[in-house]
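First, one chain by itself: the form predicted on its own, in structure tokens.
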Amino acid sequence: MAKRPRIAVVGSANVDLTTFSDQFPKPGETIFGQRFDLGFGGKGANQAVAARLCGADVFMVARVGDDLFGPCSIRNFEQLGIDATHVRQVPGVSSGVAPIFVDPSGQNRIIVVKGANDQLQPADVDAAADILKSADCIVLQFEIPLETVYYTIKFAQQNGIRCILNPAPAQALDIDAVADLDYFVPNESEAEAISGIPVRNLDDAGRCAAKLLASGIRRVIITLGANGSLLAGSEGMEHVPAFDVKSVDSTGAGDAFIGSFATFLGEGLPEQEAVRRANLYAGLSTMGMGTQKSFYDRARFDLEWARRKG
């Protein structure tokens, strides 16, 4: 039997607010959408949902508002069975709240306003050092303040834990601060955005990937979406192939890789395989609309993976 691994998130829990319409408002235009759906989302409890759902135990640091969607995002990771021990309630603080609109080939463009996720300090990270310290592995993003994620880093490397940084959305960082991190896992764009080298194509990745290297960082990993995603060390690069499916909304597919690659790894599955197993989960995730709401259970997954591996 697999090794059950224990993962913590350190990151973002916002409420998603989803619009489905066949194009996108001119300024000043007012259109219909045909559909609309809320849901829990943010980055951190995206990747911490998807974690527990391929079978990983997982806790949660991280802040909500005061308002209605507080209680309700914390009750939402209780039922998961996400330890939330440390996830808490700012006062006068909104939630972190994600509008997405989402096209009809399923392409979508996403404005998040932060809220409480702003208020997430290193003074959180070390009220949670005990419950981290007996972690395998910490993942990070950056809808949080990104002195909170360097300060994490830090007490990962101290401490000998695996730690994943997705950096998204994608900003300006001191990459000083996350040399010798052990996974860094950026899309095509948030990529560009932080080598300066367009990503058009696996040629492209290459190159960024390599660059990222000789910044000091371990392992890159690219994720290219309908292409799958390259796996990038001091031994060489592998392209991974993504598999066939129909999208209808790839909202939250980045998060599922992250979840599920983080659950494979700490299972002990090799990393090319672990790789290759979140390429499918992202993809799988991308046949349902909305994010965690998206996301398959590990039996659901496993049935999947019998039936394309190959």
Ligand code: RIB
Second form
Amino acid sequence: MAKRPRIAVVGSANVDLTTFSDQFPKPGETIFGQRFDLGFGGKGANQAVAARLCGADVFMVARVGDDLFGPCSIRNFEQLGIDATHVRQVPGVSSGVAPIFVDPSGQNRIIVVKGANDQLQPADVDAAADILKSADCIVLQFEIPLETVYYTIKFAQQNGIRCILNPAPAQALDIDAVADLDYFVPNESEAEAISGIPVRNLDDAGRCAAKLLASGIRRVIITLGANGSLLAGSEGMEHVPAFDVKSVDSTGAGDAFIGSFATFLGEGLPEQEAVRRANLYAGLSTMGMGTQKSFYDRARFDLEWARRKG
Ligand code: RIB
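Let me have the form predicted in complex with the named molecule next, following on from the form predicted on its own.
Below, the chain from earlier opens the complete complex, with every other chain and molecule after it.
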């Protein structure tokens, strides 16, 4: 039986308001959309849920708002069996929310209003230090203050804990502060924004990964949607192809990748196999609408893996 990994996520929790529409309004125009979905999201929370559904013990360190959504988000973590001891409500501040627009191809456009996520401080990391020290892996994203991200990376390094950073949404960063991470995992647009190299195909992704490695980052995985992932380190690069899926909504697929990858790696699987499985887990998540609600649990995933692994 595989080892049950202990994964801590220091990150965001949002509520997603997703509109499915075959067109987008011009300035001043009102149009009808086809469908609406309200659900729990936020890159941190999504990655925590994916890891939990894949079978890890998961601890969330986050801030939610003083509104209807705050207590519901905490309850969502608890109902899924995620330890929410260190998810705190901030008085007088709204929860993080994300209006999301999905087109008929399943592609999304997201606006995040960070709300309480922006109040997650290094002091919250200190308050959760005991739980964090018990983790095999700490997972981070960029929907909380960068100061807290860098502080947590240092904390992970000082305590010898594996650390995975998903630099999403992309923003200007201090490369030195992220250089010694175990895994730096952007998607194409984040990789492009950070490296300055447009990523339109696998060759571009290779050039981009090479630049990130040359800047001092130790290990990079660029997720490429329907093209799978590119895994890059000092020993070279490897393209890990995606699986065929019929995608209706790609929202949260990157988060599904990160949470499942952290779990598969924590179970002791070889890195390449962990990436391959995470490619499938992310792909499957695009077959359903919504974010967390489209993630597979481990039993369903294992059936698909057995059927498709070849
Ligand atoms: O990665 C998808 C997530 O991005 C959504 O759940 C939304 O909340 C934004 O954080």
